[in-house]
Amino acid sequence: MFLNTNFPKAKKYWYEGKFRDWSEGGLHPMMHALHYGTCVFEGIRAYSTAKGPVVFRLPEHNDRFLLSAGVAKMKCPYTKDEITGFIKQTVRANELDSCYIRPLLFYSYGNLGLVPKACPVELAIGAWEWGAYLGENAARGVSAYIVPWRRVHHTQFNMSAKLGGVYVQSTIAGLEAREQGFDEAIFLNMEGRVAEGPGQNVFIVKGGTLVTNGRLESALEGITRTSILELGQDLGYKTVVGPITKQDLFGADEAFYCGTAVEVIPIVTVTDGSDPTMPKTLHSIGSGKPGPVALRLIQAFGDAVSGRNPRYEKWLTYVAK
């Protein structure tokens, strides 16, 4: 029996062609993905609008989902259009106006050699009500901790893919940050510059310019990140994609995380724990409070995803259609 305590309003999940009750399990413990992280996934959000629920940037998420499958050497048994239909059906089946959506493609039960030669590729999709990740801290901003471990390097795999096994590193870093008393982690890359959070991109603001990095800095070029760059330009800000040093971060006027789960949330302090042989150092970002640029972007993003700004209707897929 699987309770939905941590998955509010989740009633059913889609699995291999049919809906199952949320409490129903049945996956074999010897499935390949459970042992080796041989899965790919997406984090997607649906939002409530005056015209009904919409999925934010669904085509882009599905494009990345299929790209990730290719990177993981998986032959997806479904087309992009079919996956789009399954996702919309899942939101409808759970009767959700706004929700988080998790499609998962994985090597299932067959063999347990590292090469999954006898394992079918299977698809599951869940949806549940989930507020913004770290959202309980949105009003005051969040504290970030630079962990001592460096992010997986862009030369090691395609940084455009979301591979399940890679996120073990994210889980460890997130737990470490919380054990140290902080809200979230930040990774440096092998070069010692800012890479990203465990599941979020990092932006800084300096002199009215929005700065974020890209895949050559060992960061996933997130879909929310791309949206924030466009929103920022439309609001009149200069945007730059390039390296961010620790000193750039510490000396920024503002900083914030962005991503599907976290949406947009200000970073107000950063503690540097990147060198375990040295004392940790605390840095206040700007005024130490959420800044005007981040707050303006939060408002603009909310207007875009909720359908209140027709300029960004292009980003919305209506669930009912």
Ligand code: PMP
Given for the second form:
Amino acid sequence: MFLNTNFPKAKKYWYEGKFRDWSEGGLHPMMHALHYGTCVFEGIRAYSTAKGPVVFRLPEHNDRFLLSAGVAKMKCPYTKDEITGFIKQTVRANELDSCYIRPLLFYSYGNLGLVPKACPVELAIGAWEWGAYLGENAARGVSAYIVPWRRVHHTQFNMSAKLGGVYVQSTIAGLEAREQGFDEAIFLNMEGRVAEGPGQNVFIVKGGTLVTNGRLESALEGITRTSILELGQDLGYKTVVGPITKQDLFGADEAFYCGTAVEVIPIVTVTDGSDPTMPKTLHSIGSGKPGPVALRLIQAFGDAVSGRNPRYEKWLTYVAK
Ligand code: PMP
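With the form predicted alone done, generate the form predicted together with the named molecule in the same format.
Everything in the complex follows now, all chains and molecules, and the chain you saw is the first one.
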């Protein structure tokens, strides 16, 4: 029996073609994914609009989901169109207007050698109401902590995939940042430059230019990041995709995280804990308060996802259709 205390308004989850009550479990503890993180997942949001709930950039999320499956050498038993249908059904079955959606594809029960030769690939989809990822106060700006561990390098693994096992590094970095008293972590890459947050991309603003990094800096090229680049350009800002050094970050006029879960959240301080042999240093970003560019982008992003700006209707998939 599972309570949905931390999954508000979750009623049912989709599992291999059927809906189950949220409180129902029943997967075998010897399934492959539980032991080795051999699963791939997506994090997607649906938003309430005047014309009913919409999923934000669903085709792009599903493309990445199938890319991740390919990286994990999984034969996904479903097509992109089928997954799109199951996701919409899951939002409808939970009667949610806005929610977070989690599709998970995993090597299930079969064998426990590292090579999952007898494990079927199974799909589960959950949807629940998930508010502000970093808490309701995060809109006022968050404190970031540069953790001592460098992000898995893009030459070590395909970091464009969302593979469960790789997220162990993110989980531990997130725990470490909070244990040290900060809101969220930032990873440097092997080159010593900014990579990303545990589940977010990082942007800086300098002299009215928006800067974020990409795959070659060992960052996932997030869907929110791509949307913010487009929104920023449409608002008349210059945008640059390229490396961000620690000094660029500390000396920025503004910085923010972006991602599906976090949406757009200003970073107002960064504490450098990247070298465990040195004392930590605290850097206030710009005025130490959310800056005008971030605030404008938050507004523009909110308008886009809620269907209030027809220009970005192209990003919305109506759940009812
Ligand atoms: N980086 C990492 C490591 C992530 O897990 C995520 C969340 N998917 C992001 C960046 C942001 O990506 P998106 O905007 O597509 O959610």
